[in-house]
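One chain is shown next in structure tokens, namely the form predicted alone.
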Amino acid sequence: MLKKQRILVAGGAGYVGSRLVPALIKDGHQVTVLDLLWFGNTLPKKVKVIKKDIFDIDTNTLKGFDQVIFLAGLSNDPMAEYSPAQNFICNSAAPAYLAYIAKVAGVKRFIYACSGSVYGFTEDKILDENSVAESSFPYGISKRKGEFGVMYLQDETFSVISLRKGTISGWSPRMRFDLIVNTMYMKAQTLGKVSINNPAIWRPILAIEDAVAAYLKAVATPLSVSGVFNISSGNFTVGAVGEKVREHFKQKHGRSLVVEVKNIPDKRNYKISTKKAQKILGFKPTGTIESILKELDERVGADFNFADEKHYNILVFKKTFKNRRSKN
């Protein structure tokens, strides 16, 4: 176990990093966010908030920091669609460029958010760190592409930890409500209806409790650990997923939704195993689809304030390059 850190958090001020950075606190930490803020600040007032581009910090920013973790950069497939240059610039360039100035710095620890999302189109197999990461689309490449910027750096003085996460959903102080149960908790709360784009579809879930949980370990692993690290609460097919919120809506709320299924194609389609972090980082998930969603009720809730553009990235991104367009 290493000693409090100091440490810095860009993109802190997001879904996971609102999460994360009390619970950082909470351990001890002395925490730092770098964050442009597109989507507001829900951190505690006493934390340090810095309204920077990445790209416009130098080495003089990181010192006297140990880690660094990086969540920053698009979040998800349509925000890489919508705009494939900036997609690599912030999920490819950023992470490597501060990966690289946080080492000549002295930063000890450089821990990168990945995302399963790098594994692609897969038929019926589980998947390690060892398998071909075969994504063909803008999203998983560009995390692909960070995550070797980042890996390529690590050595006896500089420790890198990437952890390539399952589809995050639950509650956060800075909610969304693009994700897979968070949407399918919202379209039940708004229309009454489930909706299964492809039900045969399998993805690694995240419970947003153990995508905390993960970081904290590799924030508390021995510095001389490093390495990729497949990072998820269960492997589930999306018709499943869909079906554990139908069910939780009849027993919990009494409600019988509508079930629509689209069967649309999907681009990613895969299953991983997190043995390897068991077993190095210590991570033992423990969060289900039903917690995630008794989560929703006891701080979401039929009352929430849906509709407002800021708990869908998309929206918030396409507002925000349009404005950046407008002025140049």
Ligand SMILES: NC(=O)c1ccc[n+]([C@@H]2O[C@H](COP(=O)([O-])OP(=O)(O)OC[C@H]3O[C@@H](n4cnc5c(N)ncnc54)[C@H](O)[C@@H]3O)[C@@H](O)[C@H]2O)c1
Given for the second form:
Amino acid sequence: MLKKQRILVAGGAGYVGSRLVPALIKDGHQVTVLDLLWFGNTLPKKVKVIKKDIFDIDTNTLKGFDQVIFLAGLSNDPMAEYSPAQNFICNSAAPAYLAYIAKVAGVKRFIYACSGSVYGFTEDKILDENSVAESSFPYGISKRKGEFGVMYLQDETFSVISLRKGTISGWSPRMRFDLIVNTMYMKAQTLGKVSINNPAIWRPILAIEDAVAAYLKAVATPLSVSGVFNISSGNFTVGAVGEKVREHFKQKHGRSLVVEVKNIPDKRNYKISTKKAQKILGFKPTGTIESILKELDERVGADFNFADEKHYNILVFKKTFKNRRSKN
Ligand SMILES: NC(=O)c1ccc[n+]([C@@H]2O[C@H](COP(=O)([O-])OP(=O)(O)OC[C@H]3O[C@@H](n4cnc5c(N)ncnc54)[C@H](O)[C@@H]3O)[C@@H](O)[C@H]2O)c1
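Output the form predicted together with this ligand next; the form predicted alone has already been displayed.
Below: every chain and molecule of the assembly, starting with the one above.
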């Protein structure tokens, strides 16, 4: 078990990073964040934050770090489709460049935030890390290319771990309401309805506390470990998630939600196995849809300012990059 690592977290002020960074510090690690702060900064004041683009740093910035975690880039389909060009720069080239300069600077491990999106649309089977990972849309392709770029650098001096995570939900100080359970929770609170885009589609759901636990395990695992790992709390159909949200509001809030079922075609449909992460990293997911909803009740509640656009990545992104819309 590796203890007290000096870690640079690129994209550490985002949704995942704002939960992960305090947890890394609590585990005794020394953490610096590199982030463009597109969505602001809700990290504890004591965290050192370098406000820079990944492409504006070089090996000098990375000297002295033991590990680098990549949580940056464009983190959903609408952003990737708004600007495919920037998507491939931030999601494929940026992690490859960061891993390259980390290795040159003598960093011992690189951890990459990959996504289950790389599996694309699959038939009814449970996918492991040896399954074909092919998608046909900018976000999924770019995450796969980013993974190739970082894994390519792995050798006996440089451990590389890619975590292919399911769709995360739950509370973070930097809150997002464009993630499946969080979105359903927001609509239940604000509109009294649960919206199900396509009830038959399968998604691995990842409670944010399990996402954080996976990174903590990856950081602590011996440097001899490298590889790709699926990470999720469990596989659910979108319809089953919606049903759990409906049931939660009935049981815990005494509210009967209007159920709106659409049949919007989806480019993603996949179930993943996390056996490899359980065996090698010791990852033991404990989150459930119910635990996510309980956390949202405790930390978000009904009076939250759901309308603030900073909680919806695409709204901030369109404003920040209004001239970057790709013409394709
Ligand atoms: N949230 C999910 O459900 C999920 C699931 C699977 C994988 N992922 C991946 O995990 C990572 C973190 O997701 P998140 O939800 O925390 O995203 P987020 O959008 O909340 O945060 C991303 C952060 O990266 C920063 N950033 C982006 N490009 C940068 C650059 N070039 N240089 C410096 N900083 C930059 C942004 O300012 C932002 O703070 C992303 O790479 C995403 O693709 C997320």
